[in-house]
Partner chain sequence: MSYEILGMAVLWTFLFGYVMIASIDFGAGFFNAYSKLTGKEHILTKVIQRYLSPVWEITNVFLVFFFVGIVGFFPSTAYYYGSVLLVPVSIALILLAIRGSYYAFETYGPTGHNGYAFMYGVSGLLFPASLSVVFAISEGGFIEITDSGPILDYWSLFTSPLTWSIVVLAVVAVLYISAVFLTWYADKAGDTNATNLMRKYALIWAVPLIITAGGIIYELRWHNPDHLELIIDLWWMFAISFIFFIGSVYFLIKKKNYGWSVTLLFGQFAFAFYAYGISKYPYLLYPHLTVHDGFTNDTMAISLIIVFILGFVMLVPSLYLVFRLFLFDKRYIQGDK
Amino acid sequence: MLFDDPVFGSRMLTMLTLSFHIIFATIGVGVPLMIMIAQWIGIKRNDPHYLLMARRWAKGFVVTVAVGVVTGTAIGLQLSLLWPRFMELAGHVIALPLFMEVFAFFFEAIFLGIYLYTWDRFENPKKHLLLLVPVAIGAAMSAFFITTVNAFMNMPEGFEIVNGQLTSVNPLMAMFNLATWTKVTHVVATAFMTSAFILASIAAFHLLRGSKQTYHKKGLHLTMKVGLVFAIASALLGDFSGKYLAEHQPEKLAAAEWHFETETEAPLIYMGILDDDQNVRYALEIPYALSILAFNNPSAEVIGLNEFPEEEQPPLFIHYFFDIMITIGSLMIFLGLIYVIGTRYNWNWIRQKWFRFCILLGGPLSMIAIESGWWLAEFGRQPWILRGFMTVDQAATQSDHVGLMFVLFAILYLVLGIGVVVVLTRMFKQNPVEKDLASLQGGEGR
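May I have the structure for this one chain, in the form predicted together with its partner chain?
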């Protein structure tokens, strides 16, 4: 069969499901905030454009949420199906945030349901806006809780193993481990950033197609500004993540940076390829940069990969994921800055086709950065599933059918992915903004 080794099969199936889920989860975390901002501005300035924006975003959002829920349920069960040994251990120590996450889902689902079906039921529009608050909080909290679990896998704390027996369990310490705060904040900030840039892409797309609507211009302006703020936050928090790694998980940073020998004044290696003797070729070397990234000090000593036994070294290809993430992060800050400065001084060329085309690319690129970041974080934990305690080989199921399940789920996600795109494009083609705006101007208000 396809994957004779259940361990490899389980890893690939986990990767597949999570990489698909994270697309919808990111949108799920970020878009409620964007809807909230638009609706708030709309109410405050009494501007129907923003209200319509909120409404149209919400309409599309429902479709992505549905897929997020389906894939989330899949990964939730797959954790137990594919990693039974790990979940048995994890259940004893880190079940708390997983359990709390369910309540976050409840609130998100309940208030989203109410919000969507009550657009015209309230006399006071602010009350309707209030319904979004629990949706946004619920989504952010579910990201928070699940990321603490992931942080725990990188930095297991809050328990001891004495003679093979689990003792002194402290669920709160497990949850708020050393990795938690850099991870959580970076994940949430990047979700906000990515959602904003995806919505900006959509606005840019319509402007590129020749739409002259002020509606799209307002949308673009709003999303680019919010995107820029969170892009800067993401980079800062990413820098903290790097510092966390340097101190507590040096093997991951060393593998990501192809940093083999422990040394001071370490340079940062950008891209390049490795030859058979671990020599880096065709790379861009930035002197001192790695020491700065790791410790804010150009002469700091950075631990190299050779300090670790071979079987505990993460795969070296995570270097590319790291570089892709950082490149995209920097590009998006640059793009956002140019846009904001450009509109301020009324530069003409930010309204030109080629610039809008760059904005159009920004959304998908941000999503690629999210995927790269997670692949870096997850492959970089290898061979551990629970760093220092349990390897993936020990944790995986022994079932012979993992390969077949991989094929089934791959087909499923393909169908779902195509379905989402088709449904969303049809939905908005049948209800173009022009039509909605016309009915607004007709005094209908709905």
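Output block for the form predicted alone, input the form predicted together with its partner chain:
All you get below is the one chain by itself.
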């Protein structure tokens, strides 16, 4: 099908590109905040460990930014090549946020370059810290603008179609549609959460390998606390997203929850499998929970999937993406709470290898939750590319070369993925913490 069906091939190539890009986009949004927090603590406490964290994280961040530029460019290219009819219809509406996203990236990149070049060049280190403010703002604004495009695809506003022609275009209304705020806040919060837990995984990895460096212990403590804060924030914002779906995209919520019949006091279906007759088996059914999730009312009526034409129903496998996302999110909140409480009361077992191994898994699991959330969002919009106006089948290219493009881009992403791992590994192996710390302090030390 990849080579024979251009619509299927376009969908798979877009999924591949977005799935790969979201790794670097998430890091690109979240890590600047972590760098800024570490450097602020280092300056406030005159602590070389936190200052070194900021410096080392910034070095690694530059590599991920470079790869993110390539994958982000690929997305822009594929929008025009794979979805020409969508761009023909909606291009005039979404041109503003697409342009502003590029502007925000260059804004971030310019100040990141100045920040890296001016290490140790300011007598007052607080002035150097201020350079991170536009970097963090640029990263967050980049996420904001590109997410507004996705929100527009789910809630198209800011235009009218008269006799098949696009008229009355209002780009600001399109950007600030009803879906924007729930999507943007959830995307940014989960990026902060995931970046923190990835950095915690790196610290846990070094401690598991036997490192006694205080640097790694402090890094683990900082990132776990920040990760916990944003894990809780992500859960709360996810709740708002569920309420948005209940009101404005009830078919997506119904498919994600395997809720087929409209009913009051609707239960939430967690896990389970679905047989050919749409009977749910082996699931945990939580009474009233779906009504509470949707409307904060245990007696509220929740629209079932059977209320919608079959050709407009999202695929039912998105239920698994929802389960993966909320399961991992809940686990990370639990893991963070245990760590913070255990640190507060000096529980020895949180320093055991098995617990640090759980922290090590937390970073990759958080990224899997990010991927699952995006797959839920994108597959859950099916069959629409622009909800209510254009289906995926109508928007896709009819080119016979999509399958070849998939292979070429897959090779590119494989090379980039291997390359970034090799570069980061060599960079930090050749410059271990001990060497950088000694250089920073002007002598040996911890």
